[in-house]
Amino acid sequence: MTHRIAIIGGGTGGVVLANNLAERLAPEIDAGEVAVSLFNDGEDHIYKPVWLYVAFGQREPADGRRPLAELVDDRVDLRIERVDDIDTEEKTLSAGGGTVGYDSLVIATGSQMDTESIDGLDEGGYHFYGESASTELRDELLSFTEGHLVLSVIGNPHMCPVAPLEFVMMADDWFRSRGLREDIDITYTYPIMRTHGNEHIAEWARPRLAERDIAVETMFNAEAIDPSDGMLTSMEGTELDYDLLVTIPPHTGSDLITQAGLGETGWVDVDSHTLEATEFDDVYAIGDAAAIGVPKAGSAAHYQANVVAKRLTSTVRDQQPTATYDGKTLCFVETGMDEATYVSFDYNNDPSPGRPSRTLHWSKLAYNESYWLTARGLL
């Protein structure tokens, strides 16, 4: 019989996964031994850290966006067709308006935006987390020469957690080549009592943030914005006006999962190291669906993916799975708009970012230009 994988999701972690089992499992899929079948609900990828860079006018939308079917392995049955329910007990998934069979599912469904859930959100802020957010972002950007920016981290956890800091510290650098910074104020908010929800990287940032002028409000837990006058108001009674609103919004699961029965938040509880879910046999999840307690970061998304790739090619072959996740997570971290720096860790190892350089900078577009061959397993 042949062994049915499918994917959901074809984000990060999905393309890594389809085109490393692509390879790993070419003898099987060529002998109809194995099939992999890989289900998005969209025909392109989108590379979303791009999206940063097209708030400050350094990329365009285009640059982070190509075709799946450019991107994925002809040995992968490419499904554009959204997937609208999960049944774990008869092992089908309801897509296309039919009904699809699998021996193993893996859940790559990644986060979703909820600016429903603070009121004023959709009307009172911008944010940098999709293609439209960001181009209108860009545009108030450069409309934007006095008064006060406020970065107001509302959702946590969220997609690539330094992003906020590089957004405050691009932001700084921005205005000052611009000779604009004199008559704009910047103020960084964070919902606990410090400036990020990793210790090491706050304690390597406050000071940063205090070298530039920028402000910093800690146990801010942003409740309502009011657009008609603009105002922030925190669940502790803090209020902060503001000019220009830039927000880290809410974050949820897929409501795929939540429907499902996969997890009540969206997010899929998993083993740590194996990434199989806890309970539910024959599912995996990665990237950001997972509940692990990592970033929502697409270097983890990797990482994870290659792991759920071996172990899926050990169950394939009758051969016990011995490959595990150990927490590893890589970020360039942008400290403005020629410099940057990185920090690497795990579960045992804690991040340490080095000294901003250009050169660091330049490794990360670098990265992101060759980021499509590592999505297509070249790299």
Second form
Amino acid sequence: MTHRIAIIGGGTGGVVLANNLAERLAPEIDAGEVAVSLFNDGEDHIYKPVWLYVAFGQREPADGRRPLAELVDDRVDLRIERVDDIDTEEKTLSAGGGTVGYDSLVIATGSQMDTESIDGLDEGGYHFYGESASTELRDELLSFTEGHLVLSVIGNPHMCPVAPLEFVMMADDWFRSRGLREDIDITYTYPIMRTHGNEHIAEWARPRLAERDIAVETMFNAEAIDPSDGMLTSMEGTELDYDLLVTIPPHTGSDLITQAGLGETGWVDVDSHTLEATEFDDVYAIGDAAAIGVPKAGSAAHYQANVVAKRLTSTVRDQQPTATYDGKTLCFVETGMDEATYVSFDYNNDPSPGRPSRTLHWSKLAYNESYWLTARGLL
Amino acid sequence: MSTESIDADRTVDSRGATCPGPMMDLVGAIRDAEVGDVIELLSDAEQSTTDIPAWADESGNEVLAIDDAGDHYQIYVRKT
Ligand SMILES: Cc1cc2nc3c(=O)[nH]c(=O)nc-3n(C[C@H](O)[C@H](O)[C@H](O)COP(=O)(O)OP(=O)(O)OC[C@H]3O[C@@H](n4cnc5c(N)ncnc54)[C@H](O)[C@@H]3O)c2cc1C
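Swap state to the form predicted together with the partner chain from the form predicted on its own:
Every chain and every other molecule in the complex is listed next, the one we just looked at coming first.
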């Protein structure tokens, strides 16, 4: 009997997992004892971190796209199909008009934007959480020479926990180097009582924002946006006039998860160490789709994929899976256009951002290039 | 007010989430709720017992009760 492993989502987590399994289980796959299928709803793999650089004219969306067929090991059955339903009782998926059975299922469906839940957000706010969104923001930033730029973190959790801080620090530097900063005010808003969800990152960020003359509004949860008046109002009653509004939009998980009854908001509840779904048998979730309280970051998706590859390898070999995820997340933090630091943390260790340097900025740019080797499973 | 007499319109289960998860879940629920609706938030993060009243105070919503249920808290907030 062939053990059928189905992976839904060919983003960071899904691709790393598929390639890792293809390597570990090569003998079993070649012998027909294991089959690995990867479903993705588009032909390309998308490396989303590029979008932050697109907004500042440093990269093009195409730099973050590669055909999955070039990245995925030939031992994996790559299916460019949207999965429309999951039946965890029958252990089947609906995709491409047919039904496919599985023995083990991994959900790696990522996040999507929900710009309709806040009045005026679609019309009034720009963001860098999508290809066309980041080019629209780039065009707007290029013609912005004076006024009030507001970066408002609305969605939380959101992809890349440090991206909002990176954005304002990069914008500050970018406008300064173009001689425009004196005519541009920058405000950063955050939903809770400090500048970041993680108190160590918040402590690090506060003086740096002040140093750069970036105003801060904490406990600010956007309620409505009035694009005609350029007004952002919070649930706490604060009103902010803006000339250019950039938001971190609310995120949800995939509609598939909600429709299939695997999680109310599109995230799947899983054990934070084993990544196994708490309510469904033989189902794992990794990356953004997993509701485990760790940030929605590609590095976390990558580390989780490695853990699940080891666990599934043990399962198909009739061994007790022992690999577990320790919460590890690593993110570079751009602190300007040519310097960066990084944060690394896990369930037991807090982040402690170091002094920004040019070397770390270049390391981040080098990582953006070498990412394609990571996706192939070579790094 | 005794929590037994509080009828919640919606329960949001944030057990297992670390801060600011429970508060963000509550903010989302209040955003979607009608004025007068009561949200019951389940959280096992101690910080919720101070963060939620601070936020309710700031946003003008009303914390009706915080009940210690042993391994988690039940926090009732009315949208005003
Ligand atoms: C601007 C920006 C900057 C970022 N910077 C960083 C950074 O510096 N460091 C970092 O670690 N992370 C960063 N991230 C976050 C990182 O990109 C995500 O956390 C990561 O991509 C999550 O991987 P994933 O595999 O869970 O989901 P994704 O990579 O989003 O992949 C999900 C895939 O599933 C597919 N899919 C969804 N539903 C279905 C379905 N029903 N059927 C078939 N396919 C489906 C999607 O099309 C997609 O291809 C950044 C994100 C953004 C937007």
